[in-house]
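Read the single chain below, which is given as C-alpha cells and is the form predicted alone.
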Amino acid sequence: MIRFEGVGKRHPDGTVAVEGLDLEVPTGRITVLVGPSGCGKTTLLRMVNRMVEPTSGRVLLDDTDVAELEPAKLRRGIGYVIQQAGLFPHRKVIDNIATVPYLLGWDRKKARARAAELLELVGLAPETAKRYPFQLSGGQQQRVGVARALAADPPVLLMDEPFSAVDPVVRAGLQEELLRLQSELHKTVLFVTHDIEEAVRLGDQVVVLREHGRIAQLADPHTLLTSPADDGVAAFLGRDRGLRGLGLRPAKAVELRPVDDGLRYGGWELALDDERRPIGWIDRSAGTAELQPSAGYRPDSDTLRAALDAAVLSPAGVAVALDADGRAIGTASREAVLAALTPAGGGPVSVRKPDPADAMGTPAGADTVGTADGADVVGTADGADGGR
C-alpha cells in the first residue's frame, strides 16, 4: 500500500504544487488521479519513486518512508510508465524490456527469457523482440513500455498519462490490455490522467484533484458519476456523465428477444446468412431489398453503453446480440436497453470486475440516462413493434 501523509511540495520560488495531502492507495487495486492541468497529479506520482521530494509530510510504501530508501534501489523495485514510452532508441526491444533485470544483476539469458515472456503477456509477436523502437507503432511502443515496467515483477506500478499520445482506437485497446493484465497480476497501480472517461474505465477508485493537490472527491467510478461531491466536480465530469456510467455496467442485463421469435421490428427485418450471422436490415415498407448495416454487441463482454450505441446506430433502432463467433443470438431495442437501467435491471456491477461482492448499489434511474423512467420504457421492450 502507498500512503501520503500530510504531503506538500513548495518550489523555491514559493509556488505551491501540493499542500497537505492525505491519501491511501490500496494494495492490488488501480487508483487513478485525475484533474485539470497543474493540479499536482504528476508531482504526487513522482513523489512515490523520489523523482520529486516533498517539502513536507511523507510518502509511505508498505509502512516504510520512501525518504529512508536509496533512490536508485527504490526505483528498480517500482514499475514506471510514461507518456512516450521512453524507450532507449539504440537498444532492441528485448533489451529495452530487460533493462531493470540487467541493473539488478540478472544474467543475460535469464533477463532475455523474462523479456520474451512479457512480450507475449502484453500481446506483442515474438519477432518484435529483434526490432528497434523506431520500427514500432506508437501503440506497440507503449506496450513495450508496460512490459519493461513489469520486467522485475514490481509490486507497484506508476503510470503517468501512458496512453495519451496514441489515437483513440489504440488507446482503447491499451486500456483493455491494462485491465486484462491487472486481472492476472494484481499490481498496486497509481495512474495519472486528465481524461475522466479513462479514469472511470480503469480506476477501482478515482481521486479528483483541485488546485494544489487538494482532493475534491475520492470515490469508486459509479459513485463519482452518480453522486458528484459538488458543482465543481460535476462540471469537471461533464454533462454526459450519465452516459459514461453505462460503461460500468454489463450488457448481459439487457433482456433479449430470441432470434427464433422473429426478426421483424415494424417495417424492418434483420437478414442473416446460413451461419446466422447478421447481413443487415431490410426496410420492407420501402419495397426494396437494399440492405442497411446492422450494429451488434457481445452480451458476455460488452457494456450497456455498447448495447445502446449499437441500438442507436441501427436503422431499425435495434441492436443485435452476438456470440463469440459473431452469430446472432437475439435482438434488443433501444427501449430494452434503457429498461436494463432501472433497479430491476441490476446494480452497477463493473463489466471487468463482475464479482457480485463489488456491486455498488442501485442505479440512479433517470439521473443515469435521463429517459429511463420505468413503465413508459419497459412497456415496449418485447413487442414486435417496439424498435422505433
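Residue numbers count along the first chain shown, from 1. Computed from a predicted model, the values in this text were never measured in an experiment. The term rigid core refers to the maximal set of C-alpha atoms that superpose within 1.5 Å between the two forms. What changes on going to the form predicted together with the partner chain:
Taking 2 Å as the criterion, residue 57 does not count as shifted between these two forms: its C-alpha moves by less than this amount when the rigid core is aligned.
Core-superposed comparison between these two forms: the C-alpha position of residue 279 differs by no less than 2 Å. Between-form comparison between these two forms treats the chain as two rigid units and finds the smaller unit turned 10° relative to the larger, from C-alpha superpositions.
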Second form
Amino acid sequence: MIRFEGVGKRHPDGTVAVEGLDLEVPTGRITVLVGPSGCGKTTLLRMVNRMVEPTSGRVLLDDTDVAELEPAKLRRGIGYVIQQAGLFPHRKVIDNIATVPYLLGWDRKKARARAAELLELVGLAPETAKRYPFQLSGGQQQRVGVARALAADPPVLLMDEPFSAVDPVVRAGLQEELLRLQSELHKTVLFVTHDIEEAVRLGDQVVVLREHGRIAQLADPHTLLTSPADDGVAAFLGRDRGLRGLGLRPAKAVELRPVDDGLRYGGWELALDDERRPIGWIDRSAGTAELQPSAGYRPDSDTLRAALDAAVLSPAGVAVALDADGRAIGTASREAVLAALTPAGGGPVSVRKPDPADAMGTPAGADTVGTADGADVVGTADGADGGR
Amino acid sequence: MDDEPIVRWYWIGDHLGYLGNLLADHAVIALVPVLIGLLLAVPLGLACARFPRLYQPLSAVFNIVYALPSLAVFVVLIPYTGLATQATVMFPLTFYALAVLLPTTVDGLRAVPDSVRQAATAMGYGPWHRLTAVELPAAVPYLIAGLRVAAVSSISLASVGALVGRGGLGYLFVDGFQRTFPTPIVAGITLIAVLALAVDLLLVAARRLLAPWAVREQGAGS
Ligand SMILES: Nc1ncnc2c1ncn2[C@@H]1O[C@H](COP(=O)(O)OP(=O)(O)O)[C@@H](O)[C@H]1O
Ligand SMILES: [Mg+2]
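I've shown you the form predicted alone. Could you give me the structure of the form predicted together with the partner chain?
Shown next: the complete complex, the earlier chain at its head.
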C-alpha cells in the first residue's frame, strides 16, 4: 500500500504543485489519478519513487517512509511507465526489457530469459526481441515500456499517461492488455491520466484531482459516474456520463427472451442458420427476401452499454444475445435492456475486473477498495507469487 | 612555367616511396590529435552535461583557440616545442579537434530525449551511471559526426605545418612552389583528398557498426 500523508510540493520558484494531500493507494488494485493538465498528477506519482521530494508531509510505502530508503534501491522495486516510453535507443528490445534485472546483477542469460517471458506476456512476437526501439510502432514501444517496468516483478507500478500518445484504437488495445495483465499479476498500480474515459475504464478507484492536487472526489468508477460529488466533477465527467456508466455494468442483468419462444418482433423476424447463428432480420411487411443485419452482444462478458448499443442498432429494436460460438441464446428488446438499468435489489455490481481479493478466496466483503483486510490478503499473496 | 605540364608522371613514379612516407607522416600528424581530442572531449563533455555551468567557460576557451590563425599558433609554439618536431603541429591540432568535439559531445548528450533520461532515473540509475551507460552510448552518432568534421579539418590543417618545417604532405606544396614545379603540388592535393575521403568512409562504417540503431536518426550534422 502507498500512503500519502499531508503531502505538499512547493517548487523553489514558488509554484505550489501539490498541497496537503492525503491518499491511500490499496495494494493489488489500480488507483487512477485523473485531472486537468498541471494539477499535480506527475508530481504525486514521482513522490513515490523519490524523483520528486515532497516539501511537506510524507509518502509511505508499506508503512516505510520512502525518504528513508535509498533512491536507486527504492526505484528498482517500482516499475515506471511514461508517455514517450523512454526506451533506450541504443539497446535492442530484449536488453531494454532486461534493464532492471541487469542493474540488479542478474546474469545475462537469466535476465534475457526473463525478458523473453515478458515480451510474450505483453503480447509481442518473439522476433521483436532483436529489434531496436526505432523499428517499433508507438503501441509496440509502449508494450515494451510496460514489459521493462515489470521485468524485476516489482509489487508497485507507476504509470504516467502511458497510453496518451497512441491512437485511440491502439490505446483501447493497450488498456485491455493492462487489465488482463493486472488480473494475473495484481500489482499495486498508480495510474495517471487526463482522460476520464480511461480513468473509469481502468480504475478500481478513481481520484479526481483539482489544481494543487486537491481531491475533488475519490470513488469507484460507478459511483463517480452516477453520483459526482459536485458540479465541477460532473462537468469534468462530461455530458454522457450516464451512458458511460452503462459501460461499467454487466449485460448479464438483462432478461432474455429464449429463442424457442419465437423470433418475431412486430413486423420483423430474426433469421437463424442451422447452428442458430443469426443471419439477419427479415422485414415481413416489405415482403422482400432482403435481410437487415442483426446486432449482437455477449451477456457473459459484455456490458449494459454493449447490449443497449446492439438494441439501438438493430432495425427491429432487438439485441441478439450470443454465446461464445456466436449462436443466439436469446433476444432482448430495448425495453428489456432499459429495464435492467433499474436493478430490483442490491447496488450496482462491478463486473469489469476479476477482484484480486475474491480470487484469493476472501469473503465478498473485501471488495471495498482500500480496506486494510483486502490490502493484507493481497500483499501476502503477492509475496508468495514474488519468488521466481 | 608556361610549358611545364600539370603533372609529370615520371616524377611520381620515381618518388612513390617518398610520397608514401609523407602520407603516413601526414596521417599521424593529423589524426593522433583527433584521437587525443576525443579522449579529452568525452570526459569533459560528460562533466559539462553533469555540471552545465562548466560548459559556457570551457566552450568559450576552445572557441577562442579555434579562432586563432593556425600558422601564428605554430610559430608561437616553436620556442617551446622546437622547430620541426611533430609536437609543434600536433599540439594545436589537438585543441582544434577538441574545439569541434566538445560541443558535439555535449550536444549529443543533450539530444538524448528527456523521456529516456527519466526512464533511466526511474529504474535506479544514478547521475554518472546514467551518463556513461545510457546517454553516452546514445550520443555515439553525434560523436562520430563530430569526428568526421574534426578529422577532415585536421587533415587539411596539418599541411600548414609544413611552413614550420614539419608537415607531411604539406611539404610537397612548399617544394612545388619553390621550384615552380606543379607535379608535387598536384600529388599532395590528391593524396590529402584521398586520405580525407578514406578516413571519412572509415568513420561512416564505424557508425554503421557502433550505432546500427541510428540509421534513421537525422541531425548530428551528418
Ligand atoms: N520543476 C518545477 N518547477 C516549478 N514548477 C513546476 C516544476 N515541475 C512542475 N511544476 C508545476 O507544478 C504543477 C504540477 O505539475 P505536474 O505535476 O507536472 O502536473 P500534471 O502532471 O498534472 O500535468 C504545474 O503547475 C507545473 O507547472
Ligand atoms: Mg503530467
